[in-house]
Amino acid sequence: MNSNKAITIHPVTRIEGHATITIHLDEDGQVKEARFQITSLKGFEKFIRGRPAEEVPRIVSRICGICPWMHHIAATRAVEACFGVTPPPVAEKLRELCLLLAHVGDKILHFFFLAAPDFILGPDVDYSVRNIATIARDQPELARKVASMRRLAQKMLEDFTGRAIHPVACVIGGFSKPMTLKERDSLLSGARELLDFSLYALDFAQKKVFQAYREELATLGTITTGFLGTVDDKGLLNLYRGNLRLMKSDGTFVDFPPEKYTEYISEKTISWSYGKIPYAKAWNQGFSMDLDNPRGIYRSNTLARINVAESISTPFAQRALEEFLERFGRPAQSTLLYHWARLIELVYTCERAVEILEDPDITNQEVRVKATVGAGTGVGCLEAPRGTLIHHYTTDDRGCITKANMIVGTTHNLAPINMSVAQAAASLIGKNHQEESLVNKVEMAVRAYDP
């Protein structure tokens, strides 16, 4: 790990993708830079070039094998505006569903499985058992709760859809299928126990995790940057579809629509990365990455979604959203708070998940209106776990995509978790201080944003 001018973490754990952290020490063995580097080439963009645009939903879906359903319906989305099709309201119901229920299981695997290790059996353990296996062993009970209810979220989508991951539901035009009485019962009763479950996980993280974390919470790898997410007509958090709200870190904003994205953000290649960096050129500040005067950086997932909104109209949600708010303020920018407001999430999912299965009209047999392939230009936008994803396709005469650019939460956050990374690195490392400790929590800052 240790060379004699770097610290190289390679891969980093317990994150849902792959990375690499090279720390470059000075000469005195002090921390002089710090790099969050992405080390797996997608190539989506330019593959699809060609194809026909009602294949496309069902071919980004494998851009993430953790959230598929999100890039299976932005794509879905922005392939029937290219098309300027509108599709029935059951139809924009049951996909929201299928976006709560598949970011449900995301959020529980991520905070128990893959952040959990830190905190409950915490940074200093010996890193060949700081992980989910020994927690099953040390606390059985919770290990069993937790897999059930992920199991549970993953098999209510299956049951529905038949596929959890690679869906193929969404088509041009509408859903798949309509939803039966039989199959909204099952469903309901579902969801129902999650939300009891994110209640339960909410309480415990609180009593049981945060409380002996305070300190890092408030310090390990904090930076002050703006935020991005999206918000109803109403200022209300919204994670199927709404504006997007850029609010800069004095809690001044704007709102926009999707489709007008380029006029606000802007990206940049890196000679260090496969992840383009966006930024918010809106602001007129260019762009660094400096930890004394960062400019245009702005972040995206949980703690940004929560930063952005007003607040949640489900109630267990907002009052959770009302004492993080209390505590911390609005924007917060602690980075280690991405959990906190990862598990209010979990709440609001469950809560609105329950609304959408009473709605009388979830079973609605409408599900699927006629499309005509042409050309046009088209945006799908909404909230992944790991921030506002976007879908941006241009099509021919023949329904055939002739440009494309995406770009996905982690991509919106790599600015920021690089100067995170830097933050860390140079608070807790030096010449005498490199142990396995302090070099886990710089991965740490990382785990907070999910890449």
Given for the second form:
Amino acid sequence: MNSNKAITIHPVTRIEGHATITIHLDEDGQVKEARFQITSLKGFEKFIRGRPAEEVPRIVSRICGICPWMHHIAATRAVEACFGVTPPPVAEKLRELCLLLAHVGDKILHFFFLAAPDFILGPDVDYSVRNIATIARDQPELARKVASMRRLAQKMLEDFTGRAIHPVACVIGGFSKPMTLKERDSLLSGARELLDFSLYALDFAQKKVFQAYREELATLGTITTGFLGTVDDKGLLNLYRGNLRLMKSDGTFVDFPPEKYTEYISEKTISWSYGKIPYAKAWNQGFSMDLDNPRGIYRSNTLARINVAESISTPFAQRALEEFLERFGRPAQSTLLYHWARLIELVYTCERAVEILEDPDITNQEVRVKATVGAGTGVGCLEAPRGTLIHHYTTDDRGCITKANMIVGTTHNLAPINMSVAQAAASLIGKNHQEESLVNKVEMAVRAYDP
Amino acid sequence: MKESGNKTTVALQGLHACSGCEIALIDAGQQFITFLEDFVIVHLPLLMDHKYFEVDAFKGQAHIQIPEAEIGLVSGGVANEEQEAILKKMRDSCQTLVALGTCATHGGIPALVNSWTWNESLATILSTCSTEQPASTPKDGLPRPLERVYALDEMVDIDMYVPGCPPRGEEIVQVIRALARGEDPVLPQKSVCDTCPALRKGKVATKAVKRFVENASFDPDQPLEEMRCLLEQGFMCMGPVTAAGCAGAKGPGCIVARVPCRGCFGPVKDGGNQMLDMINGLASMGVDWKSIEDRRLLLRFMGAHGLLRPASAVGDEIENE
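Switch over from the form predicted alone to the form predicted together with its partner chain, please.
What follows is the entire complex, opening with the chain shown before.
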């Protein structure tokens, strides 16, 4: 065998970003190194410098067309910390509601449009038909249902705030408009419909999807790492705000306010990717992606949040979490369990959205206080679909950005994705897999992280 | 070229952008599902598994394989050599090529980076507060960056422009359907203001432009028709210099949120310059345009075509003011 043989997956498909995988093999055809490469760089941390900070929440939304709300809200909060302004309570509720609805739409999109073809159609079917178009042809009822539910979540955001993609309603000092009673009624009926769907989706996935893939669920891309996620002051799951909880693979953890993230996390640069690689420097183990002896590696996103949380505040999601813990323990390490955790979160986000909409204060008209531009520094942190999202800005006395640092959800998972690719490739190579099927199974391990 | 009976073939490729245009298409909901049924999608990496780089194992070189399509859509601008090669392949493979979204038509938000050189930007990215030093420079096995972000028509001939950040999903479907019927799709020719129901009286409240750190004045229980024009309330609103197309049933998206327009559909006319047009407009209304903080940000969606350049290369009077 050629000594420098490499398997290249170019591009990785059915993911949101742009990435390439290169798996280098040694003389014996065994995996020497796997690289999940981020192939382009946009430079937001550079080009928001000098900008009036209140404009930034509507610029950084363009980091991601799939999760623009998360960047929009995190940036708003970071700028508010710079300017020293506190939004009224109802503005926080409106923002959390938007964050939740955006999570709902995202989870439907990821599970059913991007990931499900691997499970519903099977990982070994021909690549040319392994997609949502085939599901639409073979199972039109299912396709119509998921498309209409995705549409409903986005439509609710659009009807209330004007725009679902690249939103503008979160403003420095609060929210740009209050919710009218009429809007509340319509949103509440939509949220209840989404909640019904989320329960159906969890049941569908457990009975029709995960059941058939028990082996893959346990083994594909499975690695042993720590986890990072946001919890409230009682340790409950919170996507909107709270402390960061950094858990080791043995289940011990430390909680810290997001403002202190640089004391716990550091980012490595590498010569073969534009993605920086965060690791837990607070563990004082250094950094290594060695599968047998990883050091400093933690994961983010749904499985991480389910692992670090003590419990979930809403009843249906809590019941689903208990079942999950009973079957897989805590912290669960199997990579494909990200999908399972994603559906538990789908239920939670719908339940929590209903809860917020049932709060009589949601139609309070005091949605914004006037802000004064000025110098300061601030961190905005929340849980995006792909993981913990951190925006960190400094402003000058004209209220313009002088420095910016961002760690986006997927970035936290770059080291784990590299490791899962290596693990999946190592376990599959040499076992009579056709290269095309092998490639897709490696990608399935990547897709679980929803990069 | 037609396969599966008489269905039209479509290829959709994203370049230097955020996938928001593709998401807008998916969010057309039922219209998206019928679109999947009525057309043959031959290439759409966000949703489909076609690996279009075929690596020559002996030379290590990648050949791009994009199936032929009657209609091709490209979202995003071009920022590196790989994206440039993919765009040229799309041009070769597609009979009609559509620039989808403002990144593709004018550079979009990512072209804000054109105000710095590549090395200046990279140096900042590699030295943020959580980045370990000394930093490695990313280069191994990565596409070579171009010196700036380009709009598509700076690289290849474009047959149709559909701006928007993002364009409306229904609009994307309508454009594709019209092209498939052999018609010229008709896009809005007017400005955002022409689609905005807000109340205009022809007078501006203040002489200096207000920063958006307080809400506009409006009654939330009343429709947009009852809200005074945001520009006339003294806020920077770029509706007058921005192409229409964002408006749904209730009005332009940002105005529905009671927030001023920032120009995401690009200029109203070909070759328009949103910064100069806005400054001229404000001056004619008696507003002190020098009160605008960071005037170059008026080009935030159209930094390609050489409009945003590194400071060392900028010589026009607006910048030197």
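Here the rigid core means the biggest group of C-alpha atoms that line up within 1.5 Å when the two forms are laid on top of each other. Nothing here was measured: the structure is a model prediction, and the numbers come from that model. Residue numbers count along the first chain shown, from 1.
The Cα shift for residue 30 between these two forms, taken after rigid core superposition, is 2 angstroms or larger.
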